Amino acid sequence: MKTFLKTIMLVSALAAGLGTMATLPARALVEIDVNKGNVEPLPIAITDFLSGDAIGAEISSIVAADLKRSGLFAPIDKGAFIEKISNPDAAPRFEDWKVINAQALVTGRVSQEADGRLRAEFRLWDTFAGQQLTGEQFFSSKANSRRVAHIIADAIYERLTGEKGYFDTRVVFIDESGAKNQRRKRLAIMDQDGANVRYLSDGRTIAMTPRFSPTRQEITYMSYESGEPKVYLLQIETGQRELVGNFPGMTFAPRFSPDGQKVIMSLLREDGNSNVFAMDLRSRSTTRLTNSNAIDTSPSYSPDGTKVVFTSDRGGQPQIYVMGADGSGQTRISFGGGSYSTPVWSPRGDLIAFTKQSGGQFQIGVMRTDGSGERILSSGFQQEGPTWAPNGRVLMFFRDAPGAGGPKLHSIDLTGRNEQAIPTANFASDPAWSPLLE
């Protein structure tokens, strides 16, 4: 976002004479190994950031909520704190934090610059080694204070896990309101934690399957205007909308290529078959990638752009196939019982997420890119549409309940043990996670 200025200072710049990372002794704190199947959450103390108003406590609360929701951290109740931090530039009394088993400690300050900008700084401490691990400061408008909190949470997550965080991201989705047989479906966008909801369409026409560009704050989606399926590009910040094309019959789930220069989708043709097509967004030329007497749908590129995963019922029921980005080498990779749909490649390139229908249940699962190692993460009455966080460690999907209710959003990590409901004011479906914001 152009209005947001991020300035990262080296640890030595915030160390106040405590030394730099290069001279610190070996750490006592054991980093979280996110590759383990069962990770015990790390006890972490997050103090209210010092400030002249409530904004410091608000920022630290958002940081704590982000880290807790990841399932990798267990923020300690503030009522257990012994030391009251009065100077975040000074080393804390580490013994007071070790007593309550706070293996990591976060302190900080929020102030206002002379030009009106917000200045937020934090320090992450290893309490058992008695040393600072990292320290950063950020400048922003007050309106962006939530983003500052998410960026701080990302920095802590990365320092303690060795992997990029995913908190400074947004999710585009379909907001659904009204009776079940007369739903008003609007494009909406929110922070990954459900805050800052903003509507991108007015609901006068049905919008479906929004998908983020991997290279910019832009989405592609389907809309039934004039009763015909149309594919649009929408610039999130400006609201500028561009028609990609009119497609007779039916269009399914357009997605961007990794470089953002193409969209890939399935089109229903006059022969009654649905096949996969790629469109160059500059020339608007369309290339047919599959040519089967079946329903080929839900294509998704690998992160390096060399392969495409898709669903086809050419074998009798919907299964997952992989092919080259030019349509070559189409190979089935799923062989489990039931039917598969909505495959999507992990941004890490190592896994494919999918929806599976088996035994009267809808399941969200993952498999390796050759089809091996299939694991079911979540089962429910009706759930589908997985989308990956940009670090490839968490999925979001939507689940519908029986009866007069409606779909709601949920997230789950790759262990399958940390499922979280995402709060939304109305019913919500078809989530798509953004890349990390810039």
Contents of the next structure:
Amino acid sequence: MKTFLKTIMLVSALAAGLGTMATLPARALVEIDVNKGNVEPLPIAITDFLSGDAIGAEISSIVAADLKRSGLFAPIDKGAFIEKISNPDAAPRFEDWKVINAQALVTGRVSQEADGRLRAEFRLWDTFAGQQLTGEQFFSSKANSRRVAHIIADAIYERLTGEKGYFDTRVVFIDESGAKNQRRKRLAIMDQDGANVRYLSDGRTIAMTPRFSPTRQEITYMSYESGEPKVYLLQIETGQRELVGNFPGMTFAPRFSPDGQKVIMSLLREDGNSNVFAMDLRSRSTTRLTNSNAIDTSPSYSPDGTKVVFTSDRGGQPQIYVMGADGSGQTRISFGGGSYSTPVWSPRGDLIAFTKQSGGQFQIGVMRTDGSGERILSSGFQQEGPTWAPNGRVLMFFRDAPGAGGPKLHSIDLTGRNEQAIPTANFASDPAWSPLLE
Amino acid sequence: MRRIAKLATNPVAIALMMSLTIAGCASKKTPNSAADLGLGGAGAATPGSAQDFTVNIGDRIFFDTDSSAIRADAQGILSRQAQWLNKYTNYSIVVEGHADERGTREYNLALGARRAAAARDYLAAQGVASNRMRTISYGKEKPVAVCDDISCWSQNRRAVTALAGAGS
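Let's compare: the form predicted on its own is above, so bring in the form predicted in complex with the partner chain.
Full complex below, order starting with the chain above.
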């Protein structure tokens, strides 16, 4: 499956327009400022890519769905389109798109090469400036057509927001089925939009808290498969599993270091408390980072690897602490009312996402890395476990509600205004976002 | 590959899984609810049997929210468990620690472990040999009561003493 990742090639950037616009302005006229609190979604027309079969329309509908879910774009209903694109290489009639208020326009074509591969091309147009903003073409196997669509959506997102996209990503999670007191919890992986679900464990024993390696197609997770709760590594493509470390008791709450070379996790002590350790996956040496008579768990590295944020109840109830990656300088940073757990450092380094419990509610929020600037993004009866999209703009988490019968996945952006349900066949929990695929 | 032990076919691990399976079945056949509901009075179970333990002694204790302190009502149950275990020394036990759903998954796993250790330490202080006891935490993953309010949460915050390795 290694080839899977290499079968989509960006072959070339398509020449701008009709050759008359060799020098594009550094910044387009149409753009989105993602830092603004209340972004008005940008009206964008995404036409069906030309193709001999249904695949052109399929790809453009995946692109439109990705962009719509981000909350930053408002794809225009195709019924409003005036111009029918018949030659995606030619400049569109911009007037026809301006009149329906399409500030950006996407055109494209999907064709089949002699060797059976798909060739997908797209162009992004600024209708009011009357120019092409970007254009690219890709070759891929037909089986990877959804990935091609996500890559195109990422390219559009990046061109119009100035931020990296996050659509060509996957999510590992726990698929939950069966009655609540006998629930089957198995590892699963899917595309970030819920497509292409694949199960990674058989569900005979409980698995939980999967987390992606930032550098490989590998996850670390906790499972009862040996009879005792232990941390494992799993190679996603080969299915090869390994126990992490040879510790006498329970190991849990694993996460990778940013370079993928260490797993940081909790070890249960004989006295019933838990401390944080890091294990180097090459040398197998372990380093104790905390030594408190308390529960120290849910460690998460800063993206530069120099710090670790974690949960501890050493002060009486669960709160968030930050320390150096060597365990030095352990400092509490959460001081709002209530308890705090599952801190996760943003891949941009600027924020820490957390689960907060106060007033009988569970909240998903973010704070700066010194604990200041706390913002609650979502509040509910039961919700927890945020994970960051690789661009640090969107969080996914899981939520249960009275009468719902079980948890489901949701995403919310940093404004707190764009919440989306992630479709899954069964109940789902513990999402963890992959880095952008390559 | 670099790293660590392979999972596969470690006989110790397989034996461990089998013993857990047996323990799991035993506790399902004779749930605590029989005792809670006042069913099966003394004498219904053979003295020294697993049923005797769960029905007449009580196999579980409950905890306050986010606490692993052994409550006064739990001390009596654990003392009876210790007396029984000191009489029927052919059993080893697994103390399972559990949490309610009102906490996050990883923290509750640690909390369940701390509850199991607290119950184990209480039994040890009452004379049960440490080498007969293991602990395991299930966090909030195995609730027995499944409603969405405190009437269920208080039943799920528990430590269950499961008999394992029952001899003759």
